[in-house]
Amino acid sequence: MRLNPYFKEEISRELKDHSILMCYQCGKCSSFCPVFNLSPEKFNPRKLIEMVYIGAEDVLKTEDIWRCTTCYECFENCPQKVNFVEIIFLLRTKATERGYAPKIPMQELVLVRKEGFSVQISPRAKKWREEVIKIGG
């Protein structure tokens, strides 16, 4: 595992309110994780806080930041108001901008923009739509 030493400050300066640099790792944020609680071997709030701390930028390579459902028990719970989805939502930005994303939710988000759906529309059913359309329309 590669250290970046500034990546921590790379992420603490992009997040508004600086949040992540309150972390005192006590684990709040993973004993009230949903995600956590189901699959504590997949996800864990603190170790992904702690990964960003010590500067292990290949965090942004893991399927573990894509685990997270945004339901902020985390933040609801923490002590220091550590913004965990804030951070979650930055990792993930910062993960897609350097090709890290899963490729299945990203071809997903190509036919959402393509064809309005996130599965392949069959010639079939996209002869129906288009006859819906004239009719309809």
Partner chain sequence: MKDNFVYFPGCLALRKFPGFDYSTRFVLDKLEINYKTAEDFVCCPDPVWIRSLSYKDWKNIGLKNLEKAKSLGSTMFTICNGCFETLYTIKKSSANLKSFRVEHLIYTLWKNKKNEIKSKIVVPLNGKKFAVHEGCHFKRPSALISEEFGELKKVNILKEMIELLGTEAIVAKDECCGYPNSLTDKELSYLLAKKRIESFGEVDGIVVICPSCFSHFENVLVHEKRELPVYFYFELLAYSLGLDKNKIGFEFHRIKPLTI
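May I ask for the structure of the form predicted together with the partner chain now, the form predicted on its own having been displayed?
Just the single chain follows, nothing else.
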């Protein structure tokens, strides 16, 4: 595993509140995380912060960072007010810049950039709207 001694500082600098520096690895984030509680081998918030702390930049290549649901249970229950969700957003943005983003969410971004919407309008929905409005509602 390649270690980058500046990785933690880089992440901290880019987080507005620098809250990652307040983490003392108590693991409350994990204990409240619904994903960890279902599948601890797939997603462990405490462990992800530890990886940033030791400079394990390869965390950006892992599938783990894409498994957070952003439900904020971690942040709500953190005694140090570490905003783990903001950390996840930042790790994902960095992973995307380096070409590691998963395919399906990337397709959404492409659609939003191109058409302004990530959801295609269904012909059935379009027809229904016209018919209901024609009926007079």
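The shown structure was predicted, so the numbers you read here are calculated from the model rather than taken from an experiment. Residue numbers count along the first chain shown, from 1. Heads up, when I say rigid core I mean the largest set of C-alphas that superpose within 1.5 Å between the two forms.
Superposition of the core reveals a Cα shift of 2 Å or more for residue 125 between these two forms.
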